[in-house]
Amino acid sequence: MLAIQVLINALVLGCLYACIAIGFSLVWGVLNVINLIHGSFIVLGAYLAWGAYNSLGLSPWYALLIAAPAFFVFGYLLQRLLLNRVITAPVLVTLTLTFGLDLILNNAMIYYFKADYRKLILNPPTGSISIFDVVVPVDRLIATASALALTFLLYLLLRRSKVGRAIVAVRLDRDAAVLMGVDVKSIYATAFGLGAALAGCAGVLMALIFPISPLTSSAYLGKAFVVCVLGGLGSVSGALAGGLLLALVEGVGSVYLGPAHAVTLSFVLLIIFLVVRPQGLLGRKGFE
């Protein structure tokens, strides 16, 4: 029964990890930018859900409807006004710029919210489902379903819409996309906006489960990085596979070695993949 509980926990957490990483993977795969501000976007989304619920009485599900467009516009403008100026520069330049932006946003959150941990507590509580000895909190199930829905919506957008096909074309061959009449600058901004929107929505979902603090942004960024490497860059299904694998390794490691070793195990797995399969589980060689 313990194995089933670990497997279900990994399934729930893996879908949330995929939602955390998918926007990061999209930006990295399309713009070739390692977006170090991604973790702070997630924390800001969590604060949005916490503030909307405690100040306005809005359910976190309504907060999702606010977070998605607000973060998309913020990300779109950030790319057009700042990142676009250095998009063709060496990767170290964009890395430094996003690191600086992350410091500004993170310190602003520490100034306004302090570094204390806060928790979004729903009233009345959603309870849990218990089958034999296996217990699953309902809020985690709803958050998992929402994460899967967001992942599926991005998949549909990339596969079935004109702008989605343009994003994929720019990712595969930027020069060929330009020759075909694609506005690459607009696609870059759209991809960055989508990445920010997914990060904000992931933050809303994480607020239902984990305590909120600006100090957790680096942990979310680290998990997004590991999931991208495990699953493969720019791949929706890869992000899902990487998230599930990371959650399974952390879950098994926590049971047999203790929770303190879960992060160590995830980075050991990261190093193994970088050496053995740098393109990830479902990524294509040449995009690692």
Given for the second form:
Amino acid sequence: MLAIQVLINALVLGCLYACIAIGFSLVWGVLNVINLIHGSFIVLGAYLAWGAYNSLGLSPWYALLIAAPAFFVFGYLLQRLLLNRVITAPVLVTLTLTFGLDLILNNAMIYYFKADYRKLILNPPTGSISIFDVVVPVDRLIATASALALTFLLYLLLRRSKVGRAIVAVRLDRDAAVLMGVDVKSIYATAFGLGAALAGCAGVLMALIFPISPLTSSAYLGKAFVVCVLGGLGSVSGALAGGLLLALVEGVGSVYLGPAHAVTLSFVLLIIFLVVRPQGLLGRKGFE
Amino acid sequence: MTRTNIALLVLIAFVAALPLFGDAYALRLGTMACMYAIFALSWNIVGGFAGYPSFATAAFFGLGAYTTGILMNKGVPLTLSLLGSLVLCLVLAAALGAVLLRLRGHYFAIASLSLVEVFRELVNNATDLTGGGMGLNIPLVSGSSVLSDATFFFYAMWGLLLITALVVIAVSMSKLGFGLNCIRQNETASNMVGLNSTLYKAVAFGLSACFVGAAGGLYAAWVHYIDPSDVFDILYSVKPIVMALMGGLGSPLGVVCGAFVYLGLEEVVWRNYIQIHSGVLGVLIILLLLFLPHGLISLHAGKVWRGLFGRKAKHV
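The form predicted together with its partner chain is what I want next, because the block you gave corresponds to the form predicted alone; please supply it.
And the full complex, kicking off with our chain again.
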């Protein structure tokens, strides 16, 4: 029974990890920028859900509807006004710039919300269901389903809409896309906005399950990194595969080695992948 | 010996005179300044000369701090413990560098960043040896007065800075420095003309880690208590980059000046706005990258004007 429980947990967590990583992966794949603010965006989204529920009485599903456009605009402007100015600069410059932005956002959150851990508690509680001996909390299940739905939505957007196709085109060959009449600057900003919106929505879902604190942003960022490298850059299915693999390795690792080693294990996995297969499970070579 | 190298040594010599007019606070500031300068100079070997964006400084700082702390708790004298930290970091970093430096760009940055996390978790979980999250107490070195203790650690850190500077100058003038420059400009081409780039990069990574490790050891002995979240702080990885960018990438004199200026700014912010200090650091980073991408060393009135109002600032 333990094996099945571990498997189910991995499945549930894996979808959430995919949702955390997918915006990060999009930005990295399309803009070739490692977006270190991603973790703080997620936490900010969680605070949004928490605030909407506690002060306005809005359920997290309405919070999703607020978070998506708000974060999109925020991300769009951030890219246009700041990131765009250094987008062609070497890795070090873009990395350090997003790190600086993250310091500001994170410090602002610590200042306003304090570093205490909070939890969004739904009233009435959703309880849990058990099939045979496997117990799954319902809120976790709902969050997972929403994460999957968001992932699928992004997949549809990238495949079916004109903007999505333009994003994919820029990701594959920037210069050719320019020749085909794609406005790269606005696509970059759109991709960054989408990444931010997905991070905000992921944050709303995280608020349902995990405690909220500005201090957790680096943990989310770490997960996004690992999932991205495991799965491969800029691909939706890659993020899902990476998320599931990470959750599985963490779950099995916690059972056999104890939960304290889960982080080490995931980073060892990351380094192995970086050296052996840097393009990830489903990724293609050529993005550095 | 170029003119800038001499200027660097003169600057470091000047810092040595600090205890003449200082109380314990000035000494603390001086020790920190020397430590930051060691970070920046060391980072410059990999980040400035070879052009690899390393975020591993905190990893080797923490490793050195813990190695010295553990050795001193076992009764090993300070000098030997420091030497142990230095050698361990040199060997381990060279070995890791041979593997990790095969990665480039973002991938190398992430791998080096994750090194910090891995070391922190390992130290956190090896409770028997390191005390885990409880931290590690380190025996006092002298036990004499506060001021003489502060003076001792100031000169120790200063000495380490001097050694680091001499080694970095030697590297910059040697075949190794030349090779690293070639690697930065075009690694594939350097490989093709027969440069053993793996060896060069591994040696560079080892050198960039060993002095940071020794500085970590000195820091541990200086503050008498370390814990994983303190010494494996990711900010220790980012600060040297900011200092190097501030002073001017690749120039040893520039990065040391950058370190001193950075410490000054940090101290002013810490004293006045403690609650928002990391936010202020963030603003500083952004202003620096947008308006002064070549660092203080490039400061001439005309250049500043162009940097602020010109069409597009060029980046390093």
